[in-house]
Amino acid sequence: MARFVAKHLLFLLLTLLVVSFLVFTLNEFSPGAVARKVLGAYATQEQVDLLTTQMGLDRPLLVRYVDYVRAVLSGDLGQSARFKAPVRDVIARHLANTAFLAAIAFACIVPLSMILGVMAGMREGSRLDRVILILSTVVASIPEFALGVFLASVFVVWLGWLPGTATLVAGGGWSVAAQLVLPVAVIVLFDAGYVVSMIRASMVEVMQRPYIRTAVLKGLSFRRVILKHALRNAMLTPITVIMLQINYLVAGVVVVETVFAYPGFGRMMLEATLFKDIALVEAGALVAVFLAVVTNILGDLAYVLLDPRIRA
């Protein structure tokens, strides 16, 4: 286990190093001077030249990259031009908001997907299986923005039951809890459809294994066969998919956050990109990659814990 953890931590560090260099280089060679992006389109050339010298942007790329890595390791991520605050504080605030939304959605997605996927997969071809499969396929096929607009049209415009935005500021007669209903519903419906299909497919495969038939022939109850023999083996493949949803819920819900004006990490990255906030884009990219690699490591670890053959 120690070797497993050490190998994956080394992979994490190498990935962050490569990504940081690529993002830093791409920002440097993107159209327009960096100083021009900071000052804006109406700054004079003299102002751009002066800021270029002050920021040390006239030095070689590798020298500036080494200085950037040293600053990151010391905790200095720079100043956000978009939010007029330290990048570290901006990312921490928006990441906390997204983590709050992701935790609620994840707590709904996992049990719902497991229940529906197992119920569908344990009796392949039944009416319940067909209904669950059709519903999961339909909701997973609808784009997030379309699903968000549809739910907002029904529950905000038509019925007037819920607010159309989720700014996390109570007001207008709407509580924060009411604001979270639609964003969570869109994420759960869109994501659970895919996870349900994966769990169902794995459950169908496990139910056709010889040891399942043997357990049934030995007289074990169907409930015991499912809980003691089928469920753990059926979760081997889906557990990786479930863990990867953490990365999606944190860094991939930019569409949902934009539709409902939610002050989260994805929307922050979108605004930083549109505003050409280089320091925030670079730091945000590192955070997103870090989360992606960590969720992969957690998925591999869960796979090892579920399957004794891998430990052997």
Contents of the next structure:
Amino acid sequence: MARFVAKHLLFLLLTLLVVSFLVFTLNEFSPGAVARKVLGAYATQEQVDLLTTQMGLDRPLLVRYVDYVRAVLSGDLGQSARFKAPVRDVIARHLANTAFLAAIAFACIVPLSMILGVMAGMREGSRLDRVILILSTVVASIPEFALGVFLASVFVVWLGWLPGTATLVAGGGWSVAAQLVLPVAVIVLFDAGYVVSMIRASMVEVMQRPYIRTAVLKGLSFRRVILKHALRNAMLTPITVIMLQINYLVAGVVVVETVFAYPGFGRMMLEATLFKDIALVEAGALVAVFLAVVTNILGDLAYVLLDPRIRA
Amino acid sequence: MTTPETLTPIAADVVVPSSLTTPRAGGFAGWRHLALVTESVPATVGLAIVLAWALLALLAPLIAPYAPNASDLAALARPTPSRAHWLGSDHLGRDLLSRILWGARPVLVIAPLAVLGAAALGSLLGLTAGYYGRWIGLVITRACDIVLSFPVIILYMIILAHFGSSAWNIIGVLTLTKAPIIARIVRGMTLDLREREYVAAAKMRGESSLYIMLVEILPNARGPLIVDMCLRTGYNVIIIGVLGFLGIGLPPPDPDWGGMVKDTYGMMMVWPHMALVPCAAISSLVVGFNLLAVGLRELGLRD
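May I ask for the structure of the form predicted in complex with its partner chain now, the form predicted on its own having been displayed?
Next comes the full complex, and the chain you just saw is listed first.
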């Protein structure tokens, strides 16, 4: 167990180092450009050169990178040019909003896709299986922004039941809860389609194992075979997939946040990259990768804990 | 799929479907595969959708009623579908049907090209990692893991916002981010295939490593790869749409489905059709690719 954790932590560190270096190099590839961006198009070349020297941007890349890592390690992530606030506060605020949205969506996705996936996979080729398979394929095929537009045109434009934006500020006669319905629905539909097909595939495979046949021939009821025998093994492979969805829910929901003007982490990153807010982009990328690798590790850990055969 | 040529010594009690044994008239192998695809309903529907879009994209210059960027000032006042504009027109009075038809062209070129690029790069990396093993394999798999651990959408935003967006840059980032997944699949299969007798035989004949990887191993790994490439093409269509929607896709004014949604979804309350039409187009194309993949996998499992 200790070896497992140590190995993964090492990989986490390596990944963070590589990613931070790549993003750093990418953003500061042309040192003059940073000063030019700050001063604008009408500054003279001398002014640009002066600021470049003042900011220390004429020093070698590696030296600046080491300085940057040192600053990050001491908790100083810099100042956001876009939001005019410390990067740490900006990220914390947006990440909290996204975590709120993600938690609600996750709480819907897991039970929904487990029920549908198991129901489809327990009798492969049955009519129910075909319907669930085709439906989940179709739903997972529609891009999130299209799902958002489709749902909004029905519930916002046509029926007028829900608001079209989720700014988290109650206003225009809509509560925050009503604002959250559509974003959560889009995320759940798009993501559950994929998770359902993974759980279904795993269930189909488990149902073909000899021990299931034994259980059936022993005279156990089908319900008991599914709940007591098949379910545990069928959830082994998808548990990693389910954990990976956390990663998607935090960093991948840029589109949903943009559609519904939700003040979350993904939209913050989009604004930061478009605005070339370098400090925010760098820190945001690190946070995203950190979350991605950690959920990966948690997925592996859950797998090990569920399957006694690997737990050495 | 085994080819009919290798099936000739058939045991008497094995029933082989006639579509596999008798070559069709004309002898073009593609027809046989096509006949096989029609045995699965999802694959047939998927293929039909994809082919229909390909045909529409190909014929766009001939069948599009207007030039894709031409504004019809008369349509500005009433942009809803009419006899002059079958699907209506957008906020600048441009004909939606023409823009949809023209917009199919970049998507149907970029998405498959990026998949081919990813398949080529990924196969090469996967073969190398699986065939040589040891530290080369370790370095390649670790590098792939790092790319895969990065939330791709954020990677796209950083790269495309920095280098600017063009068709080639989109193909580039799609290739780079999808290759590791293909590499993983190919590596797994190579680890298994390299222990086969025919690989040992080729080594004995003194063939080079490159020959063995490309001629002996890769063709035997193509089955799962083809299904995966279909899925990837569908996902690439989604990503191209998403990039357009986020404002980092193909540059305007030429029609791009995602960009068309971005420009008009703010007017949903007044003119919902402007955003709905491109959304329907992109969704139907992705559904086509994914149904094709589901069907192909089904057919693969049946053999």
